[in-house]
Amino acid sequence: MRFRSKKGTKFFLKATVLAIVLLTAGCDPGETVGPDPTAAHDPESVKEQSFSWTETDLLKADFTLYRVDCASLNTDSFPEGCSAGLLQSLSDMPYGEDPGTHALWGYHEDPAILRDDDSLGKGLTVSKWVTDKEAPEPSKVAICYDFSVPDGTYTVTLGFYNPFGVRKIYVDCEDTNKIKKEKILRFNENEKSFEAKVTDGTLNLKVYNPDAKTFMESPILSYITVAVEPEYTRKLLTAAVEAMKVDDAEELYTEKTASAYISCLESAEAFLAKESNNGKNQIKQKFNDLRESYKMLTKKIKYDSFNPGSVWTDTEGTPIQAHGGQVQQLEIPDPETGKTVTKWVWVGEDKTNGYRGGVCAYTSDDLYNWQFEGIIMRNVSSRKALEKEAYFKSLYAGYTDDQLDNVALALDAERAVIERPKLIYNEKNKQYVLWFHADGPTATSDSNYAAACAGVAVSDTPFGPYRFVGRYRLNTCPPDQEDKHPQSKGMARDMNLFKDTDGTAYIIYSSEENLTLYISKLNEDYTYLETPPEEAVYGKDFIRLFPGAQREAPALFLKDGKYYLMTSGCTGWAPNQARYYVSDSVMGEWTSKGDPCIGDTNHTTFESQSTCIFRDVNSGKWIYMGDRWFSDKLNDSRYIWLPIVFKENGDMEISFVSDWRLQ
């Protein structure tokens, strides 16, 4: 039998070939693979519709048959790093014949669906399908495809990128409901797989809501792919293993990546070696240990340059975690040669596991490439693990029962809340002291901001572990002003540390339920205040800031004798207008100096929310850091850099720009 390949190169299969390919598609030997020819355009072409492939060919394709980059006007392009599958030509078309392949699908044209294109999306995520804000009845709108297949099961997966509100999505293959009320989260890459059988030549799918009722909680679609189910046998994870060979591995991948997938090929070959092994299951098991370790390989990334809102992972290709933080450049020892090596050191929340966790840390020689130094302190499990676990045992060992009580209380995995971690070095104690928010529940209140106090931990050496210290209220309001909120009285939520050109130490923190900024001077150890709350004299160890403003995540700098405090208003994970003020002296009069956002036409900071600014000593520029925050998965979070521009008389400005240098 004479087939045609996708690039139209004539060549035989054997039939032992065509059987297992056949097999693998759930069809019987024999029987035509691909469209129905009866269904071709030219009668002339009907010998060439059908289709077969090898195993390397299924391979290569990972088993796709289409993958549709929807909306991106059926160009024969993809996006870097995706391939079309074996039975498509194009990335996306109106229902007909493929041009190159001959097989039937597409999309079912709608004057009610429209494309779109969306800067925040990366590869298959730029281009989608939405609905025309003009549609009568959004209940009724559907994004329809329809795809020639050989009869049999296959693997549906849809992808949707939804730079708005939540909304939800149902989903109908082959007649039947598959997702049903799935709700698609603003910015981020959802994903949705599911089985279909297929036994009319024909996969038809429907993507719809018909809860709509405006067009923002109409369907979207950004790509569909369609897959096979593999059969698996000695001769699949045989190609495989040649297909899935990769040399030098070590030296192009991460090493975490590299090592997994050397380690799954060669317990593959060393299978294979053994001709007794034929289990289905075993072939199986070998076959999609290689295959996953094969796609999870992460090439070594060298950033070059900021890309605001992006991914950004460190050194072995896993998304920073250091929400929330702040970046220095400090002297610390190399682990290797016990020198003293200048570093840039960026410490945040670790939101791995969304709301809850502890700090993490990274190092970098030019602040584009970071590499994890580890979590630095650790949420605690339970209140035995502080004396169970050697970790906690050697950090703890010589806290009475209730210094450990205060230590699971405040660092709870499963209750207490860590937030804008920022670290200072002390050097006349040669001693690393974070300070945090440290929230939570109280034994009188559930709330997760109950607790609202600023937590101190101390380490000898920069990376941890830190130990934890306490957790405190603050300064409270003179009686002589007017508290904001007297009922709780020396709060302390939203926080940053400053430490002055003499050594002097502060902390600037939101108090009075976020209504008031307090700066309040800290001890010359840096791990509480100069002077107790109750004997603190305004002016001197402390000052409040804007009463009634309700200001949030200060970051203060000091630049040509000026100093600067930049601030977000409350709004809870939702990004706002920034605000910042200027003065002569820490304690001194401040002078709110409006928005710096230049171009930011909707008040939202560039949709971040700031938490430190630093210069950069070898270029001179100042860099504003801010997070995109992604309440719905927080893990997810983006940060923005900007740079920042001084104008001669001293005022700020920031201007989003989406791929910026140093230099």
The other form holds:
Amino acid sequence: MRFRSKKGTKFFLKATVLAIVLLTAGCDPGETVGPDPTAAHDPESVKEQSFSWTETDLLKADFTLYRVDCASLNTDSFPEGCSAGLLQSLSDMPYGEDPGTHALWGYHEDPAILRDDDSLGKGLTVSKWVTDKEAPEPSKVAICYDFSVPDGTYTVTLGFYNPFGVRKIYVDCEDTNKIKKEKILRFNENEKSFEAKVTDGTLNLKVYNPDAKTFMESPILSYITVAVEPEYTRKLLTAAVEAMKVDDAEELYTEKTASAYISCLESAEAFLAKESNNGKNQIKQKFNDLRESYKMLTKKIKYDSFNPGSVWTDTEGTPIQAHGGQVQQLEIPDPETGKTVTKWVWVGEDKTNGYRGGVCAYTSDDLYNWQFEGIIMRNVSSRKALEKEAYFKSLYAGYTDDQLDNVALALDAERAVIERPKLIYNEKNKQYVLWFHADGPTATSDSNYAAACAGVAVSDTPFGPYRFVGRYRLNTCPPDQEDKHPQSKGMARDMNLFKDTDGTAYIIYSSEENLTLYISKLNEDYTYLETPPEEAVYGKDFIRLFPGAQREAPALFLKDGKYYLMTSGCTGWAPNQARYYVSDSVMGEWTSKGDPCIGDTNHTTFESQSTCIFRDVNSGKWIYMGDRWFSDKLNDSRYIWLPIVFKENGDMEISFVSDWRLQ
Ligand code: GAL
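Write the structure block of the form predicted in complex with ligand GAL for the protein whose form predicted on its own appears above.
First the chain shown before, then all remaining chains and molecules of the complex.
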């Protein structure tokens, strides 16, 4: 079973032997993968083909015979990180003979099925098949593929990326229904797998929706993989160890992925060193561990500049999740040595799972490269979890039932909204205090922003876990002033903190239905207001700023004796024009200085919303930190960090720089 294929030579095969040769002794190294050319040619019969390959070929292809990037136009290349299956040379093609491998495969052309591109998709989900708007009978439309394979059992995986309304998918394979009425959710990367047994040399696939009434409900398809189940032998494991050997893993890959890989590799090698180890299940385990850890290896990225708007990954290669965040320099105990070290600390919203999530923290020495320190305040899956899960049990030991009810409500993973977390260290009692916009529905309203509270959590260590203390409505408009939203008192939404030179801390937040900003003084512990709202004195305990001006996303800082307050307008996730104010004291008169952005032609703060402004002590640079929210894919929202230039008169200017450094 060997052949050398001539490029471009067309031939058809009539082979009766359909064999999968897994490292059989007869396999010569360097053998070309593909059908057997010595078989008799018969243009009439194109169905049966024979294939041969080595274990190393299979390993290289990750046991994938076909990986189809559906409807891709760039047919001889794959998105980064993906490669063709063993039996294909193109990323997609109409049914016929593959020009590289001569295997027969592809889609069946149908005028009702069209190519479509998704700007929000990634990799294999960029292109996909959709149904033509004009298709007369959407319920009869089907996306069909055939793949020639040796008889056997396969794992078929289908990927659907759906930027439209929810739809349902049916899949038939080998004339058997494999997926029925499966919901394909909007913006989710939906992946479905099933096993298929092939006995006739061709795997047939049909994706459809017989219930579709309009093209919006008809089938879509982004990618397909057809993979063969490995045979778990010592030989396979030996070949895997050889094929997946990386000598300088520690140097090239992130710490965690490299150490996981090294331990799996060493464990597989130790296993093979013992002649007696032949158990299939053990081999399977070792093989899968090695394969998984090898796949997970993530290249180290060392940043030496800021690239506002680009994906920004942490030192493990995972996109940073610290939205609506804050960066500050803190003296913290080194987790390994216990010695005090100076670190940049970034806290922010974890939007890994979209809209709702907890609070993440990262540390850095240079502001470019950030190490993930964990989810420092988690949200809670249920009231029961507080008493059952070890993490919450110890954190909330001693809380009364009422207090626990309150925690469950404020941190509810399904209902609570946790936004714009800000951290402040209390020198006096050595406590870290986390404030955040704590929102969600109430007993009388289902709105996500009905609670409109400021939440507080505390910890003795910088990276928690933070224990939720309470969420509160704050100060209210004095009777002699015009309340812009008298129907709901003391609201607190977008917020920030500021610690003045004398150690007094303030909370700055949007109130009165986001129409008026407030600044309120915190108590010495920084865990509540200095004076409760009922007794608070206007001008001493709190002030109202710019009533009716509708400002939010506040970021307050002090420079050369002047206080600056950066703000955005209120347009939800959509960016708008920034405006900043200056004052001689926190509780003093604030003067509007307008928009600090230069060359921001769309007046959208370079498509971002402020969240923090801080100074890098080493370079002396002031940095504007904003969020570019992607409302349809919040977890992919980007960070816009820009250098601030202060003019001689103290005026602030921010220009967009796509690649910049501190020095
Ligand atoms: C913005 C606010 C964000 C988030 C968003 C929700 O106005 O700044 O933090 O609450 O609205 O639409």
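Between two forms, the rigid core is defined as the largest C-alpha subset superposing within 1.5 Å. Numbering follows the first chain given and starts at 1. Because the structure is predicted, anything quoted here is derived from the model rather than measured.
Trainee: Superposing on the rigid core, does the Cα of G96 end up 2 Å or more away between the two forms?
Mentor: The answer is yes; the displacement is at least 2 Å.
Trainee: Aligning on the core only, does the CA of W622 end up 2 angstroms or more away between the two forms?
Mentor: Comparing forms between the two forms, the W622 CA shifts below 2 Å.
Trainee: For T591, state whether the C-alpha moves by 2 Å or more between the two forms after rigid core superposition.
Mentor: Comparing forms between the two forms, the T591 CA shifts below 2 Å.
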